[in-house]
Structure formats: C-alpha cells, structure tokens
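Next up: a single chain in structure tokens, the form predicted in complex with the named molecule.
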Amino acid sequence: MRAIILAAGLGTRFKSDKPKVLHEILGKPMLWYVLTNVKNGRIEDICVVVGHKAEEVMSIFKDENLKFFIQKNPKGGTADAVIAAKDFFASYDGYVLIINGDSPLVSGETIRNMQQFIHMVQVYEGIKLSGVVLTAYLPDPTGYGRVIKEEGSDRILKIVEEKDASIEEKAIKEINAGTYIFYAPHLLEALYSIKPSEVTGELYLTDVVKYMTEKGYEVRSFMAKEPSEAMGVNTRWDLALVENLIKLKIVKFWTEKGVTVHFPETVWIEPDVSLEKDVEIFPDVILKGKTKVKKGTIIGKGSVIKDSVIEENVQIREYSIIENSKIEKGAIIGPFARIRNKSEIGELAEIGNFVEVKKSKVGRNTKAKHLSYIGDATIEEDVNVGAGVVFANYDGKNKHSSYVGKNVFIGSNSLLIAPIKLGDFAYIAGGSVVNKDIPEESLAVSRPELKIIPRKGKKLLDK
C-alpha cells in the first residue's frame, strides 16, 4: 500500500501568505496530522504533492522520509495533482491511498479499516474493488462533494461537486471526505480519461469514480466512524473548529490514562506531550513541545510548560512559566515563577513568586521564595535565597557564573556580582553587595552606615 497526500492547492479561502497545510494546529502544521494518521494507518511509502510555496512545505518535512512531487499548476485541480505524482504509482500493481492535505481528522484506524474493507470484499464476495471512498453523513453538507449511489447498495455511481450539483443532488447528505483508496492501474487509466470541469476548468479527482463505474469497475463507499473525520479545513474558522476537536481528543486520551483535567475546553496540550496518572491540570494550562509530567504532579491555573520534564509530585502553582528545564520530585514552583534555559530545580526546592531562574542549578531543599533573579548559577542544597536577591551575571559584555555552597544564607536584597563563589555555610547579611568570594562559614556584611537624625524627618514633612 502506498499513499499520496495532496498539498499543492492555493488555499485561497485562508487568505494567507503561508501555505494552508503549514498552518498550525496545537503547535504542529496541519500536514503533520495527515502524515501521522497515514503512518498510523500502516502505510510507510508516502509521497506528498506540493505546488504553492512548495519549497517551504518540503523544507519543513525534509526529514520525514517522504517523496515529493511538484504540481506545476496549483489551480489544476485534485486530479491534476495526482497526475503530478504518476511516477509514484504508474508501474505499481497495488492499492494507493489518496488523502487531501487539509483533512487532519481522518484517523489511522479509519485508514486501516478501509484497507480491511477491500480485503473483506475480496475474500467474502470475490470482488476486487477498484476504489473505496470514505464518506460521512453531515447535517449540513454544503461545500462538499455529494456521493451518488446505486439504490440500496454501497456502490458509488459518481461524486458531484457542490458547484456542479443540481438542486436534488445538493439535498444529498452523504459527502465525500476526500480520502480514497484506488487500485493503481485503474486509477491511472481513469486519470487520463477525465475532462476538466466546465464550471471551474479544474480536473476533479472525484470524476475518476464516474469513469470507473461506467467502465464496469466497482467503487464503494466506506462510512467514517465519526462524521467529524470528514471535515476539510478550508477556512481559518474550520481550522479553529478542528483544533478544538483535536484538543479535546488529546485531553480525553489523557483522562483515560488517569489524568484529571479541570475545564478541558480551556486547556492546551500538544500532541508530543506525555503525562502520567494522577497528574492534575487546572484551567488555562498550556503544555507544549516534548514536555513530560510525571505521576501526582499538580499544574495550577494559567501555567505554561514547554519542552520540560517535571518529576513526580511537583506542585506548579498558578501562572508559572517553565521552558527547557527540569523540575525534580516534590519541588514547589510559583505562583508567578519563571524557569528557563536548561535550569534544574532540585528535589523539594521552592521557587516562589516573581522569581526568575535562568540556566541555573538549584539544589535539593533550597528555597528562593520571593522576587529574585538567579542567572548562570549553581546553588547547592539547603540554601536560603532571601527576598529580592539578585545574581548579577552580566557585566554589559559577558555573562559570568556564580557558585553557592550548601547551607548558605543569602539575606534579602543582596546583590551577588559574578563571577563569584560563596563557601558552604556562608552567611550574607541582608542588603549586601558581594563582589568577592566568601570563604565557608564566614559572615559577609556590606552596608553603608545608617544615620539617625532626631526630628529631621518631621521637619521635612512639614509644609
């Protein structure tokens, strides 16, 4: 079995400079979903027909082991697109799946079932089908090709495009989902026999069905499991609806694995994210990229996590942002914390409100609970980073790193000027500017003398 994905169209209704199939659904291009579904349909030999902004599409999918064919006239129509890929199947004595690049909801399971259907008809009825067309009943079939069948059977006589349909044909609610399996030799024959539409001048792939049945070849319909699978993405509103459906599918999948999701309609989980049981997700959470969240972790409202690993039983409180980082077991993050650029937060550590951690390692049980900046630092375990402590890691030209030994106490509002090293059990008094290394167990105080002038305060306040 081979597959052809049609992705050469102009996507006019999107009104975009970007090719339609590259528009993203939950962080992945629409075409990625079609490709993934085809692969899940157990087809490995796949080609994509590109045309409009072909280079862009090919460069994004260059590592996917695909063949590309270029349709010279992206207004030629869906049959013209298949003709562009004829070398892919012209000497192939087997079946070819053809799927629209704007149909991201057709599942791998449905693709497998269509193949199975061809096999069953052959085994039980002794008929070698020339084609199977995926169809669905839609309450509002507007815009889709209508499927005209022989009375009381699954045999398709023809597919009529909306633009060419009569009033009676428009009333038909069974539509073409834009996913087909054809026997390659019959497909090739049909493609060279069809004529351009009188209405649009395009060569319609759907017209191969009429040719086949008139020739006495048999084409049957196969009903999609869920009618939503048939949805084609023609407009940005379709994109929004499909994104919503895919999102709910992903959330449902994780709830079945033991994840609690509160207000799922507000939660965004991308397809490569992985979660473990007893993870609990509050509203407005966004989980992106290859994020992994382990057992028992709670993610508070409005938090955003990208390409990070969150170990077991972590509490991520409201509105925290974590990117490219690792959080160890039992740590408490946020509310309103930001952790980024390969940071690692140790077991049971606490990173609290308005604390930013950049490219730093924070040891086990170390706490930075309020208003700090920790950049390019290694902090060992059991350290207390007071409110408002700043690691000054940038001198205007270069970044420098800091090292803080275990059990160090850094008083509030201290400034540590990197490169710097604080030994184990060092004590930095609040408000100190520290620009020299502090040996272990030492106290460091740097504070301008405090002057107290009696009654001067009141005088200044008097008008």
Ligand code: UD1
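Now show me the form predicted on its own; what you just gave was the form predicted in complex with the named molecule.
The text that comes after this line covers the one chain and nothing more.
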C-alpha cells in the first residue's frame, strides 16, 4: 500500500501567509497528524503533493522519509494534485490511499480497517475492488457531497456535490469524507479520462469515482468509526474545533492509562507528552513538548511544563512554570515558581513562592521558599536559601557561576555576586552583600552600620 497526502491547497479561507497544513494543533503542524495517522495505518511508502510555499513544507518534513511532488496549478483541483504525483504510482500494481493534508481526524485504525475491508471483499466475495470511499453519517450533511449507493448494498453508484444534488439526494445523510483507496492502474486510467468542471475548470476526485462506476469497476463505501473523522479543516474555526477534539482524545487516552484529570476540557496535553499512572492534573494545566511525568505526581492548577522530566511523587503547586528542566522525586515546586534552562531540582527540595531557578542544580532537601533568584548556580544538599536572596550572575557582559556547599545557610535578602564559592556549613547573615569566597564553617556578615537617632523619626513625620 502507498499513500498520497494532498497538501498543495492555498487555504484562502484561513487568510494566512502560512501554508494551511503548517498551522499547528497542540504544538504540531496539522500535516504531522495526517502523516502520523497514515503511518499508524501501516503505510510507510508516502508522498506529499505540495504547492503553496512548497519549500517551507518540505523543509519542515525533510527528515520524514517522504517523496514530494509539486502541483503547478494551485487551482487545478484534487484530481490534478494526484496527477502531479503520477510517477509515484504509474507503474505500481497495488492500492493507493489518497487523503487530504487538512484531514487530521482520519485515524490510523480507520485506514487499517479500509485496507482490511478490501482484502475481505476479495477473499469472501471474489471481487477485486477498484476503489473504497470513506463515508460518514451526519445529522446535518449540509456542505458535503452525498454518497449515492445501490439500494441494500455498500456499492457506490456516484457521489453528488450538494450544489448539484436534487431535493431527494440532499436528504441523504451519508457523506463523502474525502479519503479514498484506489487500485493504482484504474486510478491512472480514470485520471486521464475525466474532464475539468465546466464551472471551475478543476479536476475532481469524485469524478474519478463516477468514471469507475460508469466503467463497471466496483467502488464501495466504508463507514468511518466516528463521524468526526469526516471533518476537514477549511477555516480557523474548523481548526479550533478539530484541536479541541484531538485535545479531548489525548486526555481520554491518558485517563484510560490511570491518570486523573480534573475539568479535562481545560487541560492541554501535547502528543509527545508521556504520563505514568496516578498522576493527578488539575484545571488549566498545559503540558508541552517531550515532557515526561512519572507516577504519583500532582500538577496544580494553571501550571505549565515544557520539555521537562518530572520524577515520582513531585508536587507542582499552582501556576508554576517549568521549562527544559528535571525535577527529582518528592520535590515541591511553587506556587508561582519558575524553573528553566536545564535546571535540576533534587529529591525533596523545595522551590517555593515566586522563586526563579535558571540553569542551576539544586541539591537534595535544599529549600528556597520565597522570592529568590538562583541563576547559574550549583547548590548542594540541605541548604537554606532565605527570602529575597539573589544570585547576581551577570556583570553586564558575561554570566558567572556560583557554588554553594552542603548545609549552608543563606539569610534573607542576601546578595551573592558571582563568581563565588560558599564552603560547607557556611553561614551568610541576612542582608549581606557577598563578593568573595566564604570558607567552610565560616560566618559572613556584610552590613552598613545601623545608626539610631532619638526622636528624629517623629520630627520627620510631623513635617
């Protein structure tokens, strides 16, 4: 089996300079979903027909082992797009799947079942099908081509576009979902026999079906597992609806694997995210990229995690942001914390309210609970970072590193000017400005002398 993905459309209703198939759904280009579903349908020999900004599409998918063909006439129609890829199947004695690049809901399971259907018809009925058309029943079929079948069978007689349909034909609720499997030699024959539309000048794949049935070739319908699979993405609103459907499917998948999701309609989980059982996710959480969350972790409301590893039994409290980092077992993050740039937070460590950690390693059982900035630092285990502590890592030109040994106490509102090293069991008194290394077990105090002038305060307030 081979597959042709049609991705050459202008997408004029999107009103965008970007190719329609590159608009994202949950962080992935729309075309990625179609390609993934085709591969899940056990088809590896795939070509993509491109047109509008072809180089941009080909560049993004250059590592996917695809063949690309260019449709030169952007208004040539769906059959013209297939003709552009004729060299892909002209000498092929097998079946070809044709699917639109804006049909991300056609599942791999449906594609596999369509192939199995062709095989079963041949084995049990002795009929070699020339084509199979994916169809769906819609309560309101407005806007879709209607499938006209032989009474009492799944044999297709023709597909009628709504504008050409009679009143009786418009009452038919079985519609063309726009995905086909054709026997390649008969497809090629039909493509060079059909005529352009007198109205639009386009060549349509529905005319391929009409040619085959009039020729006496057998074309059957195959019902989609879910009616939503028939939904293409033609407008930005379609994109929003499809994204919501895919989002809910992903959330449902993880709930079936043992993940608890509160208010699932508000939760965003991208396709490459991995979750283990007994993870609990609260509303408005966003999980992006290749994030991995291990069992027993709780992710609080409004948190955002991107391309990070969260180990077992971590608590991520409300509205925390974690990017490109690792959080080890039992750590507590947030609320309102930010961790980024390949930071590592050790076991049982606590990064609390309004603390930012950038490109730093925080050791086991170390605590920074309030209003601190930790940048370009290595902090060993059992360290206390007081409220308002700042690691000053930037001198205006270069970034510098800090090292904090074990069991260090850093008092509130201290300023550590990098490069600097604090030895094990060092004690930094609150409010100190530290600009030189502190030896092990030493006390560092750096404060201006406090002057107290009697009764002066009241005089100033009286003024």
